[in-house]
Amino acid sequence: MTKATLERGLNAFREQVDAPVAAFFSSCVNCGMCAEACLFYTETGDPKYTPIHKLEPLRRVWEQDYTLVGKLKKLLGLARPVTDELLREWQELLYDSCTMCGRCSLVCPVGNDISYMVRKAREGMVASGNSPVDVQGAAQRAVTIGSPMGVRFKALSSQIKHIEANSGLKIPLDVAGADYMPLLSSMEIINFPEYIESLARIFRQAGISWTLCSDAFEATNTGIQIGSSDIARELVQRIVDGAERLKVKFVISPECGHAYTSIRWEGPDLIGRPFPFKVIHILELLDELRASGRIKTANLSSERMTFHDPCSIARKGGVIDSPRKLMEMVSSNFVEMQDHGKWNWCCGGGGGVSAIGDAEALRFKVFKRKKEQIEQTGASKLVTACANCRLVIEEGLEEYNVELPLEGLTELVAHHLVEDA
């Protein structure tokens, strides 16, 4: 790293030391309570892993530059200076042992936001060269193709000609005018297309006016991830242009955690205005359908369930009750995880931990924690909201040689409509 990268990558730090950040570090009262929330922490059991401890390189450069004490330190040659090293060193903490999911900040005992804090240090890290280079990867597919995994327009039109071709249903494309605009992530596309397939046979039933747009399909936001908001505003820009374009009202986030920060809490501070149409995630939309009785299922599976609340989705995003009434739909036998809803664990590969090659073996490990979550349940069939997570765990699970069925909880929806009983 040369003189001008580190300055750089400095001067982004001080740029993310905004009044909750700084008040943050001011009320820490180091009591450790985030690592016990924090997978990572509690299945190594090595302290480096404590969530604030993360947060070393963005607190010595607030403490250093903004605080009195810190000045007067840094003046008499006794603060610890943030260097190429440090920043090295700190990239194992700051992405490959930390998906955001913000468990941490919700046990914090005076109410600080760490994953907030992890979400701006990331920025100093990308400013500084030391982002990781499969996430940099990442973002650069994003930013040229229009998707982190690479998939073009024409693997999206390849699948929906498969499924209508299959199926006998219509997968709208590019109609103006439509109230509803579905977004995909590229897992979906490519290793879960039976989510399409549900969208448009849902959608069908309930009469909802729909299409998918072929230049802002992708939800997927690795600026979000990398922590770039440079990256991320370009990403939501493009969302944002081909829903005002088509003139829809509603733009629909996919079952995908991180997509749906991006665009619904993220996005409209990313482009510096309000969004002249509405963001909801599928399964809100799809509870919303329940209730006003425009979809109906039958023939209720008597097979032990059990649901797995993404982090973003769940802990950050609030839809809590939404897939519950929606279980209630499928399942005449659903049973809840010991720790669930907004106290629910992470899958382990979120935040793009799960792009990060030299995370896997650490991933992993820590994934025990889910296993054990899971299996303490009973259950024999897990349900999910996110693609990244049901990956995430359908891996995990195959390393610990666990065979239990995954299934996202749209497609689930999708199977028990009363037209399909």
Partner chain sequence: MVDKKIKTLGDALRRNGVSRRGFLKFCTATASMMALPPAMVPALAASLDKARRPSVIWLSFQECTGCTESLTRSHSPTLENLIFDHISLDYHHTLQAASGHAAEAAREEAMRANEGNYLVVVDGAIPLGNPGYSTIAGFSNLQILEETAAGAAAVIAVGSCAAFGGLPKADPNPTGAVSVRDIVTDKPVVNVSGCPPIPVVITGVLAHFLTFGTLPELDEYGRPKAFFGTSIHDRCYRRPFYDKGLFANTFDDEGARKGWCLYKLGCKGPMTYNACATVKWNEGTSWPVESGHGCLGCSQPDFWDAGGFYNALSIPVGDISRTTSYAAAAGLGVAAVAAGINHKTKVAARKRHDRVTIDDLEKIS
Contents of the next structure:
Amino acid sequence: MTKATLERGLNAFREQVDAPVAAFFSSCVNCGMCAEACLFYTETGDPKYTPIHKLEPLRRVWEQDYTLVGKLKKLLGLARPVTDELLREWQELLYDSCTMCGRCSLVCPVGNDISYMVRKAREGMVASGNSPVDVQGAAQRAVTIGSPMGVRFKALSSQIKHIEANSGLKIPLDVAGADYMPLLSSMEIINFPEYIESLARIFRQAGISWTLCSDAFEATNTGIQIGSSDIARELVQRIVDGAERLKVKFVISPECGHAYTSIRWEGPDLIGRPFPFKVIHILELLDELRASGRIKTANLSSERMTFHDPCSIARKGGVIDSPRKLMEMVSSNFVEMQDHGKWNWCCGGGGGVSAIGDAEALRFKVFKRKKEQIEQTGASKLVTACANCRLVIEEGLEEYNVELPLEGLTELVAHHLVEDA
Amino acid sequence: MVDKKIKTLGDALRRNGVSRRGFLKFCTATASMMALPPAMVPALAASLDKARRPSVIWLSFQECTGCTESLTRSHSPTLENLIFDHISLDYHHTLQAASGHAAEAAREEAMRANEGNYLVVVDGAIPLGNPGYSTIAGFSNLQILEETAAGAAAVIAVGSCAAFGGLPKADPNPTGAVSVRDIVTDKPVVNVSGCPPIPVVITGVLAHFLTFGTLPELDEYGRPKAFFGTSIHDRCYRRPFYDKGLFANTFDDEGARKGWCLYKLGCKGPMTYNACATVKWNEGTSWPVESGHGCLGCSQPDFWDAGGFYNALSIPVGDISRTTSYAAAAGLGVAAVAAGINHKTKVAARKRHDRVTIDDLEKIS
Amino acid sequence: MNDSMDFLLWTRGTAFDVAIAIFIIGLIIRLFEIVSLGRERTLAEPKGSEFLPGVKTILTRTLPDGGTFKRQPLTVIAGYVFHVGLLITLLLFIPHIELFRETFGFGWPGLPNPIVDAAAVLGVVGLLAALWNRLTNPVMKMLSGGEDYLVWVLTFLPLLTGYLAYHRMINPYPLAMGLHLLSIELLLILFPFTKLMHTFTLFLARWYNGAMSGRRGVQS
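Starting from the form predicted alone above, please write out the structure of the form predicted together with the partner chain.
Next comes the full complex, and the chain you just saw is listed first.
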């Protein structure tokens, strides 16, 4: 029996307002510059996609419940209330047209972290039953089946067997006391199993003790995407339980943007205690192995390659230098996009957008920005480090009839790896 | 006193050895000071020459005699004080020889003899708080003013006390002092403000009255526009320093020695309308700003209450540091309450948190 | 209040006291309202410090990023011209400095009046351009409500009346200065309860943004 009501949503908004949110709303002068940083505005020209505008429901709650003037206005009946209609209307703005890429947070002249507030606003949307049905389904699958795409351990297990048979590599499973426990995203298991093989190859060469965990392999966290800490907590808890059961020292976040956010940054806060293990992104680990000389590459490709920074990893996760150093390991002809690193443009499918069927047309439309950035480089191969970005870009390029191969950076490193065996 | 046989102003001037040329020079200067066109000079001269001695009754109320000092201490013999001498000053506390009943009788006699034609000059403010605050021969200032003004042709309020209430009216105005204009509403009243006013302004007004039988054009404060039309600031010879941002910071620093602008030292020139900067004092010798002291704004209403004399004009009248500290203290108190309410709202919201599960994502429809 | 001197004395006296008191009380309330909401604890192992990136962001956000400038030059230029003009006029005009000195007990050197005069003109021009931009730019037009126009007026009036008073274009001067003070008093009274508060809260906002990003190893 569903309990999603407006009152519940309002309460969630109230819970979410903190000092930064209050400072941000107090500071906004409606200059509109955030629109220029948002591909949903730049590619459509529709002002309703202005990032700060997407936060109107949260702003009203802040004003009416946490400021003197707002309370007075409410008392006098001058305040515009947050209604079911408003939230319904805002669903498209807070989900379909926001990937929480955080680019707006980078340009705001008064320093507002808008994507931080979108994440918070989604809590109220979920609690009031105004999250997109498609993402709701993904969340339900994640909690009941263990993966938003409905991937069970059985599927992973058969992929492992398949890889072991084909490559002769050993994929350790549930080895207690191993140092590293990599997580995977469903997309990697289903669409890009090369990633698992690449990990096995690199780790064997580097002599790393690692293990997969049969009940904590899924890295994606639909709770973060839909914007529910309660659901996100449940999913993070599974990983923590698995890692603690195997007593690993490190949990490796895979090539997936929001997974890194959820396990690296939000995870400890969600479960309310620091992790007894460290969380590291696979690119950070590879860069460490490179720096310490434990992995080497050869036969650098002279093919012109460019790198797409996944927003959650680069702008919002601080993993910016590592992928550049790794690109230098595999290509002698690496070119940057015009806007890269913390200034990259989103693929248009992050933050759960790629899961929303109704948002597909819009997603293709705004993909134009990324397409142009890629084409400007003249690269013949695009490298990235997020399975979701990869899929979204592949679909986008197909929509625009652009032929361009994509590859994950980890696979590319594995491909050029100098192996002793 | 003036010889009774002298009938006109011209006679008086000639008797005192003033040449025709000197007289015309005076007329030209007066005309230009009063912004009359040059064509008016001969008419002015002719009128003044033939002007008969008007009867003047000078009333002193709550005042300091500074205004009289200012007028009588101008260096003799000047044309200004000759004109002043020419009038028939029938009643003046400080200057008259008579005293007691004789003095009051002189006033009553002048009023009767010149009914409807005499001029009343007032210096000092009128206390309304209690008639006993200031009395003359047993009569309150108010009674005397009302009675004397009733038959007058016009009233000239000399000095800021008579014009605006001045020092007696300064906050908290213990005597309930008011200006002449507050009492006399049915007669023309000319305000010659200043503490003290410039002597030539009084003679100018008299000259105008003698010439045309009317009073000059007045500004919003009843002051002759010819003398109070521009501000001290606009005519100040130190103005270029203001524009350049060169200010004296103390009365003995380099800026003060170089004659820079006195704004920071409290000069109220920008808000003050008077002729000091052009007419100057003591026969054109100097004036306050030239002597190194900022303008006090003495010809403006309520200048005593317009903030510290040595505070820049931009500084508010009140004790701003005190206001801000009190406000900060009050603000902290109210803010603590507001913060407490916000904290409570948030804690309450947290308490009411109902865990979201996958079973209640959909909206009740 | 029936004449210009009365008006000037009132605006320099009672009205100013009331306005400055409301301004300060309101300012403190607003800041407490914000800070009292607290920040969620962060237990994740940080990649960087909070303090320096926070301070750095406070400074760096003063400059626009290249992309935004290219896309919205008018917003950026009008914003700069108006803010620089306003700040020079407010902070470097000697009569204003005298007021600050009286309030805080210390002052600073000012600029010659013709330079401040030019800055005031810049401020007025910048504000007019900003208004035009707000009325024509589709994003700003959509975002803007009554409050945005109210704060524009509140900011514009002191500049305008100050300019007119300085050039003695309103007579008599006590009326001109009184109008200037009255417009400032309006500004002070409404300041804490409108988005004019960004003047102060932007430092908080920038700091939070910079600190939260700094923690994740990104300079925002």
